[in-house]
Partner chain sequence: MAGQGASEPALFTELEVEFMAEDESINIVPNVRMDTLNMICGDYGPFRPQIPVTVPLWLGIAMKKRSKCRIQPPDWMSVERLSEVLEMEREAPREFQPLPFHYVEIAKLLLDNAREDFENNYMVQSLLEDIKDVRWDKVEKGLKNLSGRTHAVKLKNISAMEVNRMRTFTVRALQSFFKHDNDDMMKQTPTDSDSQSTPSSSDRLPRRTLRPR
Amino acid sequence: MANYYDIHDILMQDENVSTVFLHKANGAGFLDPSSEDNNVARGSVVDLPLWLAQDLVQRQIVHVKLPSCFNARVRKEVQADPACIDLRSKCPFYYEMGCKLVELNVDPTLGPYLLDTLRGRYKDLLCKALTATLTGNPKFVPLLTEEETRLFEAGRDSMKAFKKWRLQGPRLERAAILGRKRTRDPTPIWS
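For the form predicted on its own, what structure does this chain take on its own?
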């Protein structure tokens, strides 16, 4: 379910996907710029925002075509070396959009592919986040998707907090109660 207040989710839902109308749609000609009348013919290919395509798929009015950023050529490039591919140029919300398309059953192999892609890029991303300089943006950040950018920033902030904690000095202090010596009553309890 979409997060109503999350700007990243709103922008991701606004990405266009190519759809094929399974039925004639009367009065929906405004969706198809090539339509000469107020209707969309059966079999027409129309680019719609993802939020609208999801609703129309649930009503079985359209079928979503797999976007070009998930086609076989791109998959082969990513599987060859996931860390070197610029996924942001293909789709800024690559993983989020892929997950939405998995829910729509566009391609049964899309889910495992996204998981393998994130696994392949995560290790390199984590290494870079933990060794990155604390100021400025490294050169590879513009190549990351929105999700990867948030992961990178979280890793870098975590490393920043760890270094601050590490350099603060003594981290363990003796409790005040441990400083006092207890004295025993010399009389035994059983007498």
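Hand over the structure of the form predicted together with the partner chain; the form predicted on its own is what we had up.
Shown below: the chain alone.
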């Protein structure tokens, strides 16, 4: 799904996840602020950006821990009422990050959980996107993740465009240049 040049994908991969080093890493002390020498000890917990963690997992150097935004407590909350949880504050790229973690085999229940979350939130999103008013940002928009925001905007914008088309006046408007005062030809183009 992900495109190499997709800016959302790039931003998402910059999110930190906490990882456990399975081996001692010499000369990698800059990754771990708490290390005293230039090495990362075996078993130490280090926060790494997702793009780095992904490569290191493939080489079996680190092990990714489940980020707190997917832990059991958050799941319980989401299960109770998916629509009114503020997922953006937990992680703006909640679904994308979840998908990446599924690829890394972090937690077997994560895939179905993400789908349930999306399903639960989708219906509410649908109603709100299609009934959104012409002006102003409703107050639930800050609760949506990036992906949901894009979905919401897609729905809202096409409704907006349709309403605008219905209420519009004459289609042909005079170009600004034609409205200038003329000395010789006072008759308008469209009569």
